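Next up is one chain by itself, shown in structure tokens, the form predicted alone.
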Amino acid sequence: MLKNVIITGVGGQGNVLASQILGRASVRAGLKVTIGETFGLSQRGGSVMSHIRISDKKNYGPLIPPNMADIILGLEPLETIRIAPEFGSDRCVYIVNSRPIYPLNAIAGEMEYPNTSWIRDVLSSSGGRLYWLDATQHAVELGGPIMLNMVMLGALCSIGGFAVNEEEIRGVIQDIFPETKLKANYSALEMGKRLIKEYAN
């Protein structure tokens, strides 16, 4: 068994965070793990992507070779637009919160952020499977922006057959965080995982 993961947003998502809660949660769940993170020139807007390569028999390098995404799970739909060229393929399934953070130069009219239908549209279109959920609003309604990343998570867990469940992922956040912080994290894991089901119907 081998899943290849990759978690695409912008820095200040919770990008790292959440790819290092589902790292010591496959280590929870008895599997092997590597990650592999890169950083774009900027830490809050500037893009993050981390390949998290999960597990039970032997560790992989922490590169993701080309096309060979199992999941990716994007925070932000242009940043997840520009890597599925590279590592999606016709059996990855997406995992996209809707919500774009628009970078400077769209903000400074340099550059025009796509159409985030065309987007969603694009992705449909490759052949693997689509989950176009509008986490943002939700982690919003939870306690503000900064539970994305838990939402997403919470997701990424509810997905058939995937390699961790939502049971590890508690753990993990059980043991980072301090009691006052647990019930909006597990709040938000509910979210997600909700939002799949919805999503499936």
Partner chain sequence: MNELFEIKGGDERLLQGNEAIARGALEAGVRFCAGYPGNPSSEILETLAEAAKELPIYAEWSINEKVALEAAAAASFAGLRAIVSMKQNGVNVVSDFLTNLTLSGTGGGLVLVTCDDPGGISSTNEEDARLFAKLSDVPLLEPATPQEALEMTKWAFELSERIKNIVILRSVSRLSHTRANVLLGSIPPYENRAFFDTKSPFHTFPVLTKHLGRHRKLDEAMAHYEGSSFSRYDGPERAEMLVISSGSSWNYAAEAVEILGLTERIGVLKLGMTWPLPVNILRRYLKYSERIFFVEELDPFVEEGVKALCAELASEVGIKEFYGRSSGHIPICGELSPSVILGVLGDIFSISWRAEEYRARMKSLLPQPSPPREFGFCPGCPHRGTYYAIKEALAWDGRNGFVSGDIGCYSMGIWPTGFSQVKSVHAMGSGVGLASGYGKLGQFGFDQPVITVCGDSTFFHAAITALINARFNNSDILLLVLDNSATAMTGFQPHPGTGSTAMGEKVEPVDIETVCRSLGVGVEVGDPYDMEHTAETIYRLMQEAGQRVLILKRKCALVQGRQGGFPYTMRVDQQKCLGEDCGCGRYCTRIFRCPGLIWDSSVKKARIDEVICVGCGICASACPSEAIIRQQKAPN
Given for the second form:
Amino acid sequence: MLKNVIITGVGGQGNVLASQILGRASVRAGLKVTIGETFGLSQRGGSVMSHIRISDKKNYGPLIPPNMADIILGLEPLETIRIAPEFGSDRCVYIVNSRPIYPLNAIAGEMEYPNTSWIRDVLSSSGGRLYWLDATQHAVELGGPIMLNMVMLGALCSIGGFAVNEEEIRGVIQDIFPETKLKANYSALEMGKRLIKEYAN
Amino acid sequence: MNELFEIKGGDERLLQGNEAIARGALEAGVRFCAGYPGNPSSEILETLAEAAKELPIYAEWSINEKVALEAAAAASFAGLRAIVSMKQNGVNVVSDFLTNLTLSGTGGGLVLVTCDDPGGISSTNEEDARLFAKLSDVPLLEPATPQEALEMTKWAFELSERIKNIVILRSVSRLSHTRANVLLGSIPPYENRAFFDTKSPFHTFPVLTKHLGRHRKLDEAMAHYEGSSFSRYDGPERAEMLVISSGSSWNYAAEAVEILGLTERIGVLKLGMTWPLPVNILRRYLKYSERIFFVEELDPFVEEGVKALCAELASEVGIKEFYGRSSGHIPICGELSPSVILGVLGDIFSISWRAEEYRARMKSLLPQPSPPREFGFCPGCPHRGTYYAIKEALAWDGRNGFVSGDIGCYSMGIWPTGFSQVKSVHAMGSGVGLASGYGKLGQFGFDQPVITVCGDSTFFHAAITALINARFNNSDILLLVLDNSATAMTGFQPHPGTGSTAMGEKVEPVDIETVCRSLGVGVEVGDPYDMEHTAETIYRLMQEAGQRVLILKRKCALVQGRQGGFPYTMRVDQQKCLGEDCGCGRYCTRIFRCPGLIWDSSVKKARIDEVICVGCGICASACPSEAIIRQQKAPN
Amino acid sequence: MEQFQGELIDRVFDRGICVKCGACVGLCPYFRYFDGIVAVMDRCVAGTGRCVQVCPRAGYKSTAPQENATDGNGIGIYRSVFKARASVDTLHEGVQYGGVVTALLAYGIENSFFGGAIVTDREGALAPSGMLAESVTDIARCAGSRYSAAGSLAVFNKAIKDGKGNLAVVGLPCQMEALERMKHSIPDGAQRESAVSLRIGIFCTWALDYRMLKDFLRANGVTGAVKKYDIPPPPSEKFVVFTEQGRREFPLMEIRGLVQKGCSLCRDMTAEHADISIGTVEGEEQWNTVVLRTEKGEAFFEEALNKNIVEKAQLPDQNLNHLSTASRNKRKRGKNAELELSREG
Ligand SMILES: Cc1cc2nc3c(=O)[nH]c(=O)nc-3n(C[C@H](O)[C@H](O)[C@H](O)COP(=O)(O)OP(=O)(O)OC[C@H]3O[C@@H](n4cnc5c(N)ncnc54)[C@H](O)[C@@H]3O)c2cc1C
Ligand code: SF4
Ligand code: SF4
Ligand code: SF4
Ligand code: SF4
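And the form predicted in complex with its partner chain, for comparison with the form predicted alone?
Full complex below, order starting with the chain above.
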């Protein structure tokens, strides 16, 4: 078994934490996991992408070869279509948060941020399966945009057939967060699950 | 207790490459750890500093890399195991000491870790620091995975002690920032027996004898390595191609061969030591194939070494055909990836591997690649205020002045986020050295004012000497110290001005203002959030001669965010907002460019992005029509 | 028609002919008057360009009336010309010559003919700059001439943005021309016109570049703020500055090298777009030459005369002739300079 997952987004969205939680959950589950992080100037509004490779056999290399991602967890729409041609495929599952983070050059009017419904159309015509979720909106309701990564992780474990289950994720969350923050994080996971269910219907 | 520091070992953990290096050092019984922060190396010393809170070891953030190595060498001279970590640029800084240290030799195991940054993702340059190993005749190790990083680090100490010289361990961003399962070993018991044996001093004389000795040590290292298990060969005995790889890029080569179904046709050799090249191992595998393909990050280092060896061994190993950087199969710069290696092998072996159909479909859906995201200062960043003030002052001055920049978050002043005010950026402290030079050009007709900027951490690292140079030679220099109380670029490591050490001990901070005053240069202090006033101060100082320092104090926005947050809730009064009209022309979103302000194209007015804006409030004073309104947050 | 800031940069700033009238300043964040210069702060993209429309140096069709109307004396259209001076009670300290400007302004403010006046303040740590005077004290403090252009229309623009109206504006001929252009500027010309109650123009042959002047003075050992500048009437050929340390004289020849480049293009010596224009009277330092040009200006001056704020007398023919010649010469020089500039492209 090998599951190649990419989490893509913008600095500050909690990408690295999400991939770490996923990685620790995998180790807990007795699996071999390798995570490659590409961040650079990430805290400064740049693109951030993590490659997570989970296997029951061996530790794979840190980068997923072209068009071999099984799942792309897009924390931001533009970042998702940025990498979809290089890493997606006909069998790729896209779980995408609909809320844009506008690049400075788009805010400044020097570049057009593509219409999000167009992005959605592109991804649904890509051949892969798409879950398009208003995750930021729900994260804000749960206590702030920082909860976004947890909502998306919740969504990830509930699409079926994923290597790591929610129990392990909860276990890691319990390890790394203080008592007071557990409830909010658990409800974020629940929210992600709910969004997937609602979207599927 | 942090599970990373548990003594016993035996468990598998998810470790980052840098953490694995740190753990390897702990398992080797390291006592003294030093470094200077810099992506992608910082987590090594950070981890060791954390360990130092629980284990009887010492860790420090040194003032710069050279001092770090010197401090660590002292420990080695006293018989202790010591490690220093830095990014590739840091090796340039240590090189003067390094090339002498390698003549004197060392005592306790001493390991220098360099983390190179192929692609220059978080650096001002792209540099292969491996060349310093060759330059100073010391062994060079290149781990490929986090597990190997741990083991190789441990082994490096042994090797260093065996040959009595420093060993360089080279990581790259891709390894340093990779996390994977790592099986921990145990940490040995500690003994305190530090002692400098005055009967065997450490110096470089007689130079020739020592130089010769240094080469002998290399031979010994090679022999020792060849008996280790860090080399690996996968493939047939007669191969259509031999891939020689080192470090993290070995993963790409191995996987590419697998994906292309070439495991029976291509052999992949992984080298753990790349200087000196393990001649006997190479002698053996070079015979396996006529075609040699080099896979390594950055310079053709192994490539050139092996080519020379092939010339020497031609009668034994035969004539070769080489694939790599000089053949043009691999780009001469930039980071490697699975797709680069797949591309080369796929073409040579005529195997198609790309998801052509999918790619064609995506190409028709997305004819243009997505535009890159512009880098920018964080919302609330004091540097935005600083550069805004600089921009104003330079415009008021009108003599075509510019900023001589330095290394830190504020290097981004070369981009629109810093109003593109910075016109040169090179190395730590170089902005100030350059300014010291510009300040003497008046006699040659140079009349452009120069402002130089450096951060608080950079100030101590190398800017201070340049400032003293300016003072000594009476150069006209205006230095703005952007004091945000953090080495923000690399993750908030303490430095002499912050008042605490790597290990969290409270110390009396070295006050930049006092230091400057004691040099006899003019010093003023300002607040970058007060942009107008700061601009006026800068303008005034620009009109003066001599050495002037303006310290602009404001905490890094990320630090402030954790330490109590910001005072305001912001909104744009869209009634007052002029938007695109004459009188504004989208000033806030187009020029001021804080990501917290966005353009609401439906009504053609600016708007606050509540998800991004932190509420520092400085944009309010930039708006020409007082449409950006700040409201005091309710105290919580 | 769309007009962009870029045109102003090309036509004026890049050619170094901005005369620091300040008309483009204070409308937006893209220009600032600071320490004697008008600085372009950033690039604007608005296409309605009020900055371009109002600039007297942007090279758009001159609105100067004398080019169309009959202009016998070479000093533009006027109703009367004479000499005048502040009466003994209204003569303020520090006035340049007869003190008429200051006296009229003080009178106007005191009797609410206007709510405020745009004048030019003395220099301090920075160059002289405009000021919105709303009291007699403010007016008095700004008496006297600063022989460098001081961007005071920036303050006018700011005052309008702050919702002020009913203003008197004192300015150099280029500033009066800018005010004239503002009337027709889109979209708020009418509003800006209606905010002006009285335009007092002062005669001008040239203005100095403040920063060059400062460097010159510094090089000659004059440091600190200048309290008063004077150019005694010909044939003295002197430029005099008064500072804390006392009085210093320089040959006018040397000073001419410090004249701002844009002044060479100027064709107006007597502020032909003002309601009242005021200058010196050669050889009679206690007097001013006064030109009443509009009905409004005339009515206001008559009032002040009736209230004994100022006193008037006949301007000798010889002085008028002199003024005419000087004014015609300036016009000719300006035309030639403009031709030359257009040839340079
Ligand atoms: C740059 C310059 C050049 C001049 N050249 C000539 C000339 O060639 N021939 C001539 O006859 N007269 C010239 N004058 C006018 C002269 O100096 C007197 O200002 C004028 O005669 C009025 O005298 P007054 O006694 O009424 O002045 P005051 O009562 O002292 O009032 C002078 C008024 O002018 C304003 N002022 C001062 N400096 C400036 C400035 N730089 N820009 C705009 N307004 C300012 C003051 O705020 C004050 O309100 C010039 C003035 C200036 C500023
Ligand atoms: S700067 Fe002020 S007026 Fe201009 S767009 Fe922004 S909020 Fe509106
Ligand atoms: S207050 Fe203004 S400058 Fe500060 S973060 Fe918010 S939008 Fe940016
Ligand atoms: S006046 Fe108008 S067009 Fe000119 S720079 Fe200012 S905003 Fe732009
Ligand atoms: S002459 Fe006046 S309007 Fe023209 S650019 Fe200079 S200050 Fe602006």
